[in-house]
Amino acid sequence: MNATDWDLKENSVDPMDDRKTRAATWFESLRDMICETFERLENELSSGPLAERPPGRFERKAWRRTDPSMPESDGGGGVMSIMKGRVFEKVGVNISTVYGRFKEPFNKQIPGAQENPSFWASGISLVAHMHNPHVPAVHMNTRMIVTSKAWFGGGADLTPALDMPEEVAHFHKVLKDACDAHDPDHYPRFSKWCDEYFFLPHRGEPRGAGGIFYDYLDSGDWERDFSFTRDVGRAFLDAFVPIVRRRMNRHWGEEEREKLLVKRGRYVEFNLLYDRGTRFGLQTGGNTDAILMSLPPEARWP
């Protein structure tokens, strides 16, 4: 090996390290974009019982993680961004980048972690619960996970408490357009996956009105998969924000509020009993408050 070859080897950058940095940076920028947009919605409320309140603002709280498999070792961390306002009763937009080793037997459930339990994971997770029952709750997350394999996952789904077929159709159309720009097979596959995943077996009913859900996305072209995941994040704003603007000033009463709280009870049941993200966070020693951010401030089981 000559001196030039040695210098190239010493200064080479692992392509996966660059990809990790780019993904984590994107999730942070998407967080900032969403928080700014949601705060603008808080400013725009003009009528209703809460219009006299001051607009809400996000409060951020950083947290650090110790890897449970290696006491005292750095395991990454994240930032919680929580807002309780007059449009959003509670919305969390959290980002995290964590790493370490999966504990047994959880590693056997993760692709590529059976032989080597080391992992790296970065992502954004959002759940919004609204004051006005005429505005649906919404969930969005996208993530990148690396073991001996590397893949993307995520999606977005809508949970209305009242009947609003035109808004559900809008939400699905925007997501379909984003999917179709990459692969015409994405939307039918990921929409069906969402319906099957966000289902309450013990109730025999869906959690909400669907959307898209995907996981283990590794086409062999990382740039293509990353581009799709970025477009899912951008499409989320186009799908959800117009719905909020159209409906947040509508009048609502106790009957609609009761339906909202009961629907939230179903949301709680799913997230505590079935949600894989909740299990992943708890099994990897994540921040409990960030993991349970998805729970609403108030729910009801009549």
Given for the second form:
Number of protein chains: 2
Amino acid sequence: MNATDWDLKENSVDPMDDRKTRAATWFESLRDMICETFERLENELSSGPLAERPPGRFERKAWRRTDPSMPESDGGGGVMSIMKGRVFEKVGVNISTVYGRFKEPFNKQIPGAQENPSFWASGISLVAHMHNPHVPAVHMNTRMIVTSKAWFGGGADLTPALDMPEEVAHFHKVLKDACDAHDPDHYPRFSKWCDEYFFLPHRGEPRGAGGIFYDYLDSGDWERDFSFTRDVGRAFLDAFVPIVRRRMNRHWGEEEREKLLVKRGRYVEFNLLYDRGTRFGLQTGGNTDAILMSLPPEARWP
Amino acid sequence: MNATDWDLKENSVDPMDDRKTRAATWFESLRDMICETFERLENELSSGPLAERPPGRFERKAWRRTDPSMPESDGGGGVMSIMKGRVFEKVGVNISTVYGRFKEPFNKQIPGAQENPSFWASGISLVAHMHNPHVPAVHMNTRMIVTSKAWFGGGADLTPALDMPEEVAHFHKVLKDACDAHDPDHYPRFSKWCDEYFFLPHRGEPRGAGGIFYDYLDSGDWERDFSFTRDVGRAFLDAFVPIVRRRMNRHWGEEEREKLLVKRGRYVEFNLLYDRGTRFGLQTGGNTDAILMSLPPEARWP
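Could the form predicted together with a further copy of the same chain be given as well, to go with the form predicted alone?
Full complex below, order starting with the chain above.
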């Protein structure tokens, strides 16, 4: 037996390597599905003030991460997909797979990183800001994190600027069905968690109309948790896309646009003041363009 | 001697009461000077796309603070003065005098509040966002804080969206002269402090073109420190107003406006991610409207 065979055999006993690859590959294929579906929506616009514009297309931009704690090494990277279209005023879909070592004080805040600060993280993150005030903004994110522990996190939530109770109900229903297929406790817990997380205490108001939010999901059965995370990604499309189709051809005026821009101001407040991913990412030297892709193209504080 | 005489005599030996009154009164009269001067600038606009509009006027709105740690008691309050004019797209001038007790963990972060968490704070704070991209945005703040220690803090800084080296030099020159009249070390220290404070690490860029920033100013001679703080307020007007007069009648187009709105996006990022006053104020239950008056009326993240 030569050294190479032995290495291969030795490596093959860690199932986590295979899981990392499968998760990262899934996030990539979900990204492809989403971009394709959103470009189709761009094609379908038939009326409203922007219907004369050509349909938007995603542009992709790869980035590499350098970990300041190990400047000699590759720290992973990601791909931003951005579309500035006629339905989607600005939508960003990031995938990334990064690894390195958490520095103080972050290793204290992350489960399983206190003894060994090494981490691996892969995920997809999406924020869509729409031209039409009758179409809600949406956010979706799912990720797998590995330290000395391993878990999934993510969720999807809707931010309408105008009242649209039927659409909100549809969005929640689709997410609930996806949750219920896995565990009847998921939707009650994760929708509550979403309401608590996406809340602006200084305004005393929620960021949007909720959805689901979960983190540290580690049931002990990785296949089960991965399957749930895949279903959240698929459910996101079923929850959001019909709402866009139903409302994107409506006309709107200055008054509705103003409401949209003020709501977006609150969105900016939440993301910069409270969002863990945003603040954590910026503080740990993450890719600024990718992190702040969530900010709306335009916002107002009148 | 009856109890009342004795009380009066006892109280009269604390010079801090008189100092508090004098500082709070100064901040009020500085506010009046500034509002009057800015309304005069509104009158003077003679050309450019907005000259047909009527000149703007300040509107005042008082607010009361309630300290959650002592719900039965008055926690002070303030007055917001806001003008949405034709030169000033949105300018807010806040004065406030508040008092109460710092809660954990804030008492640990404030000099002199560890043993006794009682505080008193009075100040003026101003942010002006201009319609015309050729006129810079400006920020000014001065304050007196009393815990078991007492000190002044404040400063003024300029945020141009376009290149204007002469105006930046004028702004710095006026502040430097005001500093030099008090202490030759002030300007070098406080302008450096300003550059360090108003910096966006995630962008690797400064928020603006600098100015001065100082805090914890307690030379041991309160009169001297108060005199310096008054001069900073006066110098702010001499530093900023001539720049507005010189440039407010220039014409501008979409390209310059876009640069202004993107620069304002950076301003929002700084204030919500890093500004101590903003984050501290929101976390300690300050007046949200007054704190977030600093946010621009419109901003873009294209």
